[in-house]
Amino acid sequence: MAKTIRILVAKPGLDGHDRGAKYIARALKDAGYEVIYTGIRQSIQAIVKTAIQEDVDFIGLSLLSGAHNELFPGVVDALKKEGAEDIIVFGGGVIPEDDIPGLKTRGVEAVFTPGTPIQDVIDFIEAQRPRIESR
């Protein structure tokens, strides 16, 4: 039996629209992944801590409010000091493409813009299910 895999959903910062963030959430547990969604305004510590406390398989960082450059890797950052460097991260919002490959270097491993079909993050996560298995 394959395991379910497990993907908080964060919206770091104080960025407060939280509609694509739910959206992603409810989407992805209609898929059959086991979702938690931490809701607005999360620390990126917050953040990790959930993470880790839940035994996740990724993050899927969402955010509108032009920070993703700094809060993004930020939560890739702190899961490396606390050692859970495992957890996949993802982000999605409004990101400009120009940013997409300085937010890849530094850890972020998948970028949804808006527009994204549902699909592609699935694609996304099920092409990283042998590495989640072989934990």
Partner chain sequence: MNRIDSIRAGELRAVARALTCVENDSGSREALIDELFPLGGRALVWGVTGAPGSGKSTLVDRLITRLRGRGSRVGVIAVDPSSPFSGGAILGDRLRMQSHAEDEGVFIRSMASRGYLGGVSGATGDAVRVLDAAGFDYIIIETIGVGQTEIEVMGLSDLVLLILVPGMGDEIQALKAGVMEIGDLFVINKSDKDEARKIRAEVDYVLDMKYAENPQDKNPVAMTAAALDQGVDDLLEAIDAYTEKLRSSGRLEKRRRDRLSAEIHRILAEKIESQVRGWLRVDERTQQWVDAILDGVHPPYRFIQKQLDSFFREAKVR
Given for the second form:
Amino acid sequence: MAKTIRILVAKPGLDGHDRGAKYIARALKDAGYEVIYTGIRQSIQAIVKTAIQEDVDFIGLSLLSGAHNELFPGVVDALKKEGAEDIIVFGGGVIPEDDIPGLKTRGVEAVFTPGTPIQDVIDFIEAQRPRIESR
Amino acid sequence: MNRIDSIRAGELRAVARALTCVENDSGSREALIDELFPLGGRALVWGVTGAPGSGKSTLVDRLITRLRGRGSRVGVIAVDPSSPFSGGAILGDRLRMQSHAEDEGVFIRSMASRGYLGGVSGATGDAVRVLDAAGFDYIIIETIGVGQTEIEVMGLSDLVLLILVPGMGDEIQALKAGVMEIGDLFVINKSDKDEARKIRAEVDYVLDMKYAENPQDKNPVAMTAAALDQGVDDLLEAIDAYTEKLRSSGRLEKRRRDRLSAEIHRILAEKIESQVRGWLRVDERTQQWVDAILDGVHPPYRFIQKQLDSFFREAKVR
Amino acid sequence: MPKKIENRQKQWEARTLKPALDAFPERKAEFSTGSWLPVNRVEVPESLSEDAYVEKLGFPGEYPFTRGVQPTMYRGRLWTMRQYAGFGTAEESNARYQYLLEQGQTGLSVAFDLPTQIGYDSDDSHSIGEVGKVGVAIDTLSDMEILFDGIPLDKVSTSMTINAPAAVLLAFYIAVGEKQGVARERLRGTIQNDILKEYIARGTYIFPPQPSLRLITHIFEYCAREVPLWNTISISGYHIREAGSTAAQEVAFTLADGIAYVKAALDAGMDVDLFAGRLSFFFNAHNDLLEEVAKFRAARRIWAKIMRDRFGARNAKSMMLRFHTQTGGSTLTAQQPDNNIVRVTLQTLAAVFGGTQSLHTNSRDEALGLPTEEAVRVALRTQQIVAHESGVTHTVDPLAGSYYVEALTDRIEEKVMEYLVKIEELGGMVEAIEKGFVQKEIQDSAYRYQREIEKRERILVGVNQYKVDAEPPREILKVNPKLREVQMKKLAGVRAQRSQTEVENALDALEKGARNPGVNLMPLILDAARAYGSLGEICGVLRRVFGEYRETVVL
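Just the form predicted alone so far, so send over the form predicted in complex with the partner chain.
Starting with the chain above, the whole complex follows.
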């Protein structure tokens, strides 16, 4: 049987626009994943500790305030510090095209901008499955 | 450090991985639990249950704060249902406990009920063992609602808090349905709402009836307004007193033994069933048996007894 | 329906419609509005008796205000063109305001950054990454002085999108007025001050509902006495819609919030006619033009009835639903952003046909990031073209009497009333929010909407149809990433110069006041503001006393 993939959907920073995060959470549940949702205004430390305790395979970060360049890589770095760099980080929100390469170099593996079909997110997750199951 | 030592030291990742091993029922689960079992047995296990919207998670959050204040370490297992359609789940209970997310002395794990063989209680029971071995002083199991599964899960606890709230329109139904049977302590949450007193009266009435002969055994009832952080100290006091009573009367010990006994039964039954299933799958025997019975050649019960005998013979050979 | 029309319709269906449908089936089996209200093929006049006209529509400027709150509407005065703006430091935002005023904008609308909206100073650890991002960073009165430097407060009306710490920002504004020599009786503007929708949809709450409602009531009382021209609240459906609600839900939940505020003020012993006239509303405008028009008209009619019949208002002003509109941010697409200009034009028309009092038009690049100056100008020009070239302003409520618009207005009213009844059954709006009912209703709509887009049952031009492969890179506005340091340095400077004793005394007095439910906190907050106490310090005191709210999520 295929492993049940667990995903933390988290909103770092201060913005309260959680429509996208909630949609993703629900759509991923409907796609058969176990989704942990922790609400808005989560600190980097809280996100990382939660991800570790919940032993998730992915962290999906959603942010619309423009603080992604600070906060997304912040999560990646904090995971490394905790020895949990195997947890795959992806992000979404209002993220200018120009910022995406920088985020990827800093360890955010995928960035989904507004209008991305949910299937793209699912495809991304499934593409990582061999990596997760071989752990 | 090996895996067991890391869990024993309460190392986050090791504990989390062990819980995953239990949840996924991966090959090493039984060996893991066998090694962890002697390390546990110290933690007090609380079950917390109540309808969605009754404020369970908020109450648990407040209780964690108090327990941390006394220097205790707290593990939480929050069980939510899996979707019967997709198998997925949204696990959101910990949202209300996120103020403890950065606290090393608190470990919160969300579990989906999945389609566990033998129900979610098997996995939860072993998850409790992992947290127990990791040195958490209190382990709180939280479930939504009061269905059959939840009652099973609550059976894993040393004591159960049943949360009731006003304004859900189902108070009386809940009492009638005998849900109260599973509670050790009754917590009337949202006590700031007007109708809280009405529920209180109803609960008192039911308890008075039930314990008319021996009122000293009546279950404690607490009033809280978890969102406003009111009544939580009193609740904790009531829990402590109740625990002391359980302990001194030997009921705690008896409960734990009964629990283990029930678990032995369950695991044995599961293992036998799984063997029977494996055996049945060989040669697709049952299809032939259906034909045999339908042909009227064999009387059904006698026929089944014959098959059972051969199952035990073959099992012995294996 | 009048008999004659009914007969004729039957005839038409048999003689003309049926052969047409047989030859050319319609594109879809069923048609519905953007918010899933069923749409008939053709609407016909219901038997609108003279009595029904008078009761349901009436005349503009009169109860039930379906046709508008002023008798002459845009023939008298055009709506206020008010572009929401603010980013970076107070200096940068001040420059943007000066620019907008030069371009013919008639009112200011201040966007604050998230730390300001949640009551954190720029040097707070919560503020990392967020300073100056979605609006201007304001830590102390000193920043506010810079923000309005060279802008005389008796000449402009200023709208401030601020909720949980609304009292503090209003105090800063009053204090700037004092420095400029403008008396508070002459200050004009609006604070959003709508905490309930923060719990529902927008997320910049600080305190739990009860102390928040207390603060709001204090503002009502204080302004009724001291700042009489100020709109003390802007009850907002905008964000509810952005969160994915339907048009009817937007109206229902906004009016339910309004009812909660009115009840809170009445419970505090205020006379309804003393504050109700200063209540204002804030709605969204989406693409389904006629549904939106119907939404605005229905909202006016329902509010008038509630205020008159339920709350016993006597003054006509108390029954008028006056509102600001912003075009729908969530309708903008990052793909082919120029298409957004067309969307905004439709939405502008919806707001104007709907009788808005003021309007913000979104810039085409807002799905990409903060708007550039050029994009903001196009957005403002869109309003100006509708105002001066389209001719729709020449008559009042031009779509009244459209069979379709009137039918939709009635349908929306029905849906809204159903929700209002349901919310009462749940024990009122605060309860409904705490139970997660409102959030769940919105999420379900949002989910349905997104699913339709995924399945291409709903077409978004440029997103799931009519796509182009490569899009040219866009110029977008960048906020200086070093901004937090700049702002922290300024704040440290202010802290070094002010009298520490004065600040501490003011904060102590505020804390004492906060612990006493009988004390109006506005004057105490104003004292702290004048002493250059920071936003974070003032909110910190209130956090200690009131505690913090935690969200209810039902997924």
